[in-house]
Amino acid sequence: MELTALTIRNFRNLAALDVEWPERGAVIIGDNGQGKTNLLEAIYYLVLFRSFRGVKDRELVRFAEAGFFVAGSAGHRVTAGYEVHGARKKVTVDGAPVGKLGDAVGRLLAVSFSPADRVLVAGGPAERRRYLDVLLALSDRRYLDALTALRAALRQRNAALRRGLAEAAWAFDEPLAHAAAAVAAGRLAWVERHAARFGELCAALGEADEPGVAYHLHRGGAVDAATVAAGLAGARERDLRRGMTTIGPHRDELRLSLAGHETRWVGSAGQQRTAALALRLLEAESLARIHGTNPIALFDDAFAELDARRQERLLSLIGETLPGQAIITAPRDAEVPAALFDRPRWQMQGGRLAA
């Protein structure tokens, strides 16, 4: 997949950008705070229609402006606009408005690499659940539908629990159980299918301490609706007391390990970074295999914390898993591997790009 054109209006500090992208992408150099990451965030916004930094749409709007607009062409032309007044978001694909965001998710595919990805390993379980949800939502529409249903049922059940409305809360048990089972089954199947490849990628990046990955169901969790429903019924008193649903895949864990111990507790910063890179490479491989096209690679100062040996190994793997278009940002030329300067070099300053 190749991004050929990008239009941005009032997205963070990017007032107005119109970019035609080379087939191989570009290297973008600029000091911190000039808008490099904002540019990558705007591109990725067209993948999921939300920030990869996890912030609300309102926070993406340039100061004192009424909204933002982003459009990209990569086979399809995808646009996303947001208006602060009324918190309205409009998405189109090839000029036609979409009724549901799910109909547009994944029309543009990208994988983002950043030093901040270390939180996938060092952070709490929610970070790794989100990783799985994004990957699987982009891979399987049925998973996206189940995830949407799960979140809606959880939101409504929890609202009733907080208000002490027991019968209203229990009314959501059945839809929650069906959606929860589908989500857990999708996550578990993907992890079991790719666990060996995760270990291979970690080893190829230089990890020697028996890396592993496994999906752990929380108590009462299951991959069949009847078992989840039984778990929900058994937890009703506790849920009502706590004002929240304590059973379901929103409590499950993607556990990364080194020699049998959790990487987030025993892994060094370098080992955690290696595991995070392996997850991103695995994401790229999965999306490419399912969609039949390589996602756009977005490298946000991704090589700064890697020594020469790890850089070389990562570049080799990138050549295998992401041979297509790459957009690379860094504060200085020296922080970009020489092998990536086979594409144009642009400068970013004050939210503007110059060749």
Contents of the next structure:
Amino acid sequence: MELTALTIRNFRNLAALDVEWPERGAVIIGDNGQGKTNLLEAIYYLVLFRSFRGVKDRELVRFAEAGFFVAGSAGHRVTAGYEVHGARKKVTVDGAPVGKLGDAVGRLLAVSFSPADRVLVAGGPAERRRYLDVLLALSDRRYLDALTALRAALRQRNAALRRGLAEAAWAFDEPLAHAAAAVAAGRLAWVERHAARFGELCAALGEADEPGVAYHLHRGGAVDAATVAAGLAGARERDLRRGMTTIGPHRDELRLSLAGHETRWVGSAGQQRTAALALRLLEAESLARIHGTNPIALFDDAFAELDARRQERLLSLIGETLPGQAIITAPRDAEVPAALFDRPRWQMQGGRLAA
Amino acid sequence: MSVIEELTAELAKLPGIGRKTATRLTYHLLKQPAATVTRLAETIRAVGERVHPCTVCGNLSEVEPCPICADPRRDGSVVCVVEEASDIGPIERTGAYRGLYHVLGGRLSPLDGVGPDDLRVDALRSRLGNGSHVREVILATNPSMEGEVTATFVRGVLAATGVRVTRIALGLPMGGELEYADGVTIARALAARREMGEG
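Same protein, different condition: the form predicted on its own was shown, now please give the form predicted together with the partner chain.
Below is the whole assembly, all chains and molecules, this chain first.
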């Protein structure tokens, strides 16, 4: 997949950008604070219609402006506009407004690599659940629908529990159990299918310490609705006491390990970076297989913290899994591997791009 | 605040009406003959003063009980349960239903502060009590998650009464095309398929 044109209006510090993208992408050099990450965030906004940094739409609007607009062409033309007044979001695909965001999610595909990805490995379980949720939502519409239903049911049930409305809370058990089972089943199947490849990718990046990945169902969790429903029924008293739902995939864990111990706790900074890179490469491979096209690769200063040996290994893996378009940002030329300079080099300053 | 601004602000509070539409409506009204504007104002006042929920079914009406409850030609053995009084109109316009109604006054949504006690479920149960002619209750809450949950909840409450409880069917819209239907609707339509009779 190739991004050919991008239009940005009032997105963070980017007032107005109209970019024609070369087939191979570009290397963008600029000091910190000039808008490099904002540019990548704007592109990725067209994938999920939310920020990859997890901030609210309102906070993406340039200071004192009424809203932002982003449009990109990559086969399909996808646009997203947001107005602060009324918090209105409008998304179109090929000129037609979409009724549900789910109908537009994944029309444009990208994978983002950033040093901040280390939190995927070093951070709490929620980070890794989100990794799976984004990947699977982009891969399977039924997963996205189940995830949406799960969140809605959890919000309602938890609101009832907090208010001590027991009967109202139990009324949401059935839709919750169905959605929970579908989400857990989707995650478990993906992890089982890709666990071996994760190990291979880690090894190819130089990890020698028996890397592994497994999906752990939290107590009472299951991949069939009847078992989840029974679990929910058994946990009622506890849920009511705690004012929250204690059974379900929102408690499950994607556990990364080194020789059987959690990478989150035992991995060195370098090992955690390696595992994070492997997760991103796996994401790219998985999306490419399902969609039959390579996602656009976004590298946000992604090579800075890697030693020369690991850089070289990563480059060779990128050559295999992400041979297409790449947009690479860095503060200095020296922090971009020489092999990636087979594409135009642009400068970014104060939210503007120059050749 | 001028009276023009006051009217615009009042109109802008209505659902589906933003600031711009409210302004347009205000200036439209200012151009109308005084009698037209007075009639509108009187009608709004009358609606507020004269319309009340029917004590039997919860439908909004000027008379007590409402014309549907009072109509002897209606089939008193069937009660159709809806979320809001505004849901009755669409069902009535089909002409396909001759039974009575029961308005719950909302749907279970703890997030919006609506729990079981906020719905007219007890009133429904008493309608089915001793001496009742009701043989069937049709649950016609919306096909949303909250609507489904509300239907399940009401079914649970009515279980002890022994009255037959049914749920309106979900499926493909008439005149629609399979190609454009969403996955959940198609899956529901398949699950609720029926034997094709002859003729």
